[in-house]
Amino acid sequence: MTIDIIAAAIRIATPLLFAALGGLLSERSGVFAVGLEGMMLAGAFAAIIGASATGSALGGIALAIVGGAIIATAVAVIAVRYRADNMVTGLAANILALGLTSYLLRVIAGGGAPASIHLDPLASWPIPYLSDIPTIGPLLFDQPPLTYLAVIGCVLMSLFLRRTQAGLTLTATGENPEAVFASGSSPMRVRMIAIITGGAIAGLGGAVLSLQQVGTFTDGMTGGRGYLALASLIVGRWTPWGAAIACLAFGAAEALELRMQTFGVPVSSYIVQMVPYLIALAVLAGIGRSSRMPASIGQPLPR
């Protein structure tokens, strides 16, 4: 049973991790990533439409990146260029994505009911030899392609932030944008690129849901995962691997919740479904002031 829970935790954590990595870019640059939910939802919608239209999962994945980036572009322009409040802008983007995807789903069907698109979920890609290792092999090396990509994304993000000039400039923008400006770089350009790129990565999280896990799109299918990804980012102290561990923890909590329902625990299913979010609130409350966020996050750039 423990192996099953770990496997479920990895599956559940994968879309959260993509969103958390995207949010990491935004928040490291100094902009709250409240709009992750909308970026994921746009990515999930675009992925299923793209895969259906092109007959290729790669087409769906490419369009998911575009979908997430479009919502992120709106956030970047309003929050950075026009200096609007980050929280309000992010929440507005989430509501926009929810309404827009629901509307477009019905426009595609040509009637009042939403279009019904069903595709075969992405199959696992077993890694030769490694997948044959007892217990660990099927668990870690027999996963769908986007799960591998999420792990690779963690490695690349860590290297980018620590070992590249662009990554150091991004971090500096979130800490002291005036110093970045004095060095000859544009904090506004850095923030806008970070948000849009982060939205594209979060869109991949949506593609995991629609292409890899269920093979279809439904209204509001992200179900608050963008907010869990944001909580994972904070719990992980704005680091790629810290966020990955937090995503796995939340994934394990949700896996246990599903197990509780399977075992017929005499508790309302609605209460059980609240468990991951209650855990997130408890952890965030426990961290409190000990969590040091980027110094200039949420602050508009000087004119």
The other form holds:
Amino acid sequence: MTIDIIAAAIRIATPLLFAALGGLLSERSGVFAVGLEGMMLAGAFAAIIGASATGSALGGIALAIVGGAIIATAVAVIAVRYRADNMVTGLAANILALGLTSYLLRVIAGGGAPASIHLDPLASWPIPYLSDIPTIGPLLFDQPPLTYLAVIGCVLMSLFLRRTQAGLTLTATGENPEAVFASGSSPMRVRMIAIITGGAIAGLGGAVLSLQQVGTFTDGMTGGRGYLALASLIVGRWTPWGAAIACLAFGAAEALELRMQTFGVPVSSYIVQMVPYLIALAVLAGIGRSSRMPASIGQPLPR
Amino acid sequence: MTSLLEMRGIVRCFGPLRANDGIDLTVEAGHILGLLGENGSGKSTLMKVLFGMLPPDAGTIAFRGRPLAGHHPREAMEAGIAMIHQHFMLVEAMTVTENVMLGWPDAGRILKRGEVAERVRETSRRFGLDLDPHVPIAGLSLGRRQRVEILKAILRKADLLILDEPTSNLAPPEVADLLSILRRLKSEGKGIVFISHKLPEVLEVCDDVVVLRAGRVTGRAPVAGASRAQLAEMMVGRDITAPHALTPREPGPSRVVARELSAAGLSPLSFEIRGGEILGVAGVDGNGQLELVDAIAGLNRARGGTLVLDGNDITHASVAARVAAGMAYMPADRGHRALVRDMTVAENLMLRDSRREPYARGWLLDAAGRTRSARRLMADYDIRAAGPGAITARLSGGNQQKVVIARELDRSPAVLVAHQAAWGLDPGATRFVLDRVIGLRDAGAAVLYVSSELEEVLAISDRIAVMSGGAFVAIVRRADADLRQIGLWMAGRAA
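Compare with the form predicted on its own: the form predicted together with its partner chain:
Full assembly next; the chain just shown is listed first.
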């Protein structure tokens, strides 16, 4: 039973982690990542379209990256270039993505009904030898490809932020864009690139949902996971590993909730679903001056 | 031999305003050039043009004989120009080393943290900067932060350093340290542009001085032969260095009495201010001044002790009750706390009194009364704006402060609490503000004048309190003030 819950937690956490890593880039650069939900949804849709059109999962993954990046480009241009409010822009992007994917799904079918595309979910890739370890082998080392990619992404993100000039510039942009300008870089460019790259990564999270886990796309299938990713980013204190742990914790909470329903525990599932957001609110409320929240987040660039 | 920097005929306009109107400027290696001028005289614009933050409309720049045109800050830095802004361009959440690495090609695309930290340590030792590479900026004093900027410039092998109002946030001992660091840089052959409107420092450290007024050069001279009065006259077109007329007068009875007054960020304080007296508070910013003025104004709740105004205990009185008792307050942050920037001049003038005549009639605001009153105050206090309907944010800093003064002083208050009242103002506007404060004193009010500009405090105070670490270290009469001793007190060293 515990094994089941861990397996389910990893499964649930994977799309969240991609989205959280994408959101991390955006928020570290100083722009609230409210549009994650829309970027994930666009990625989920594009992944199915790409995979069915090219007949290859790689085609789906590539198009998921593009799909997430397109929504992110809209956010980047409006929120950074034209200095619009981050929250409004992000929410608008989410609504845009929901409408656009639902519409396109019907356009593809030609009639009024949504297209029904069904593919096989991605098969797992057992890692030789490691997957033979009793208990933890099948649990950790017999995963579908995008799950491994999420872990690799977390490692790379961590190295990028701590070890590279570009990562330092990114963090500095979220703290004090004027200092970045004075040091010879363009904070506007940094923010645009960060948001668009972040959107591409969040698009991969959408691909995990549609391509890797169920093999089809349905309207609004992200179902609030973008917001959950945002919450784990905050709970994880804007660090890749912190976000990963938060995603796993939220995944475990959700897995537990499913089991509780199965076993007829008399707690409403809605209450359990609230838990991640309550944790995020508590963390936000506890953020004082000593927080790691990027200092200039949400503030438009000075002209 | 070519000069380090030659700027010729620089013109830069903002709409109809010619902020730089044909300026020539030459800087030699191993020289410190003072660039003097009032706010709005074009100093900052000229330096932004040089550093590539603003393109000029006309004119040429040659650095080490090579033309510099259409450049951005990055090219200026690569050429060997470093700019140390008045507001430091540092990331507070990052360490000294991280700030040095930011945007620095030598730090590598993959950061060489250890190597850079070692160079920070070594350079800091060589120039006497006393900086720990691993401390976050947030934990450093303003003087130290400035040294981080200087360190960045040195490590980037800058040959020309531009310092914009470098002493405005420093305590006197820190200023002395800065000047000696600048002399050391000069002896290593660096060229330095020292932008300031403070004459004594310019005279002390600079070799030559160029004076700007209204976008043009109005004077250039070697410091050796220049007098303070001459330079001031070049700056503002009239002599404003005459000392303030603080006519000695016998102060009246005590109007403000604080006994063991304590509040967040304040140690228990006891002091009195008598009618017709100015109590100046000197100290480095951030030593409890804000907490003190807020405590008196009623914004920082008292935790203990008493505060009495004209015999009434106002220790726990609301802000409105204090205002009714005759308190006036000029906060330091005028853009946010004294004014609503996006409202009109007339609206800002009525803020405190909007329920009373002439601003209101019964429940309704009286627009005509407001305009009439605003016109009168604008004339009385020389507020230069397009009209009562002008948006306050569009006014210059000096005129914004005049709006605050008009509002606070026209009510003939019993007590004025003024915090950094002349901050960021040019000498002409400073003069106006200080004269008005002195006028209020002469009319019998008690004044608490808090400023980190020691010279200003000395100029207008009857008594001077020195603040450090949330407490008064000492209170001395102006006649007994010893500048060096006050400097030491400000730096937090006990007598």
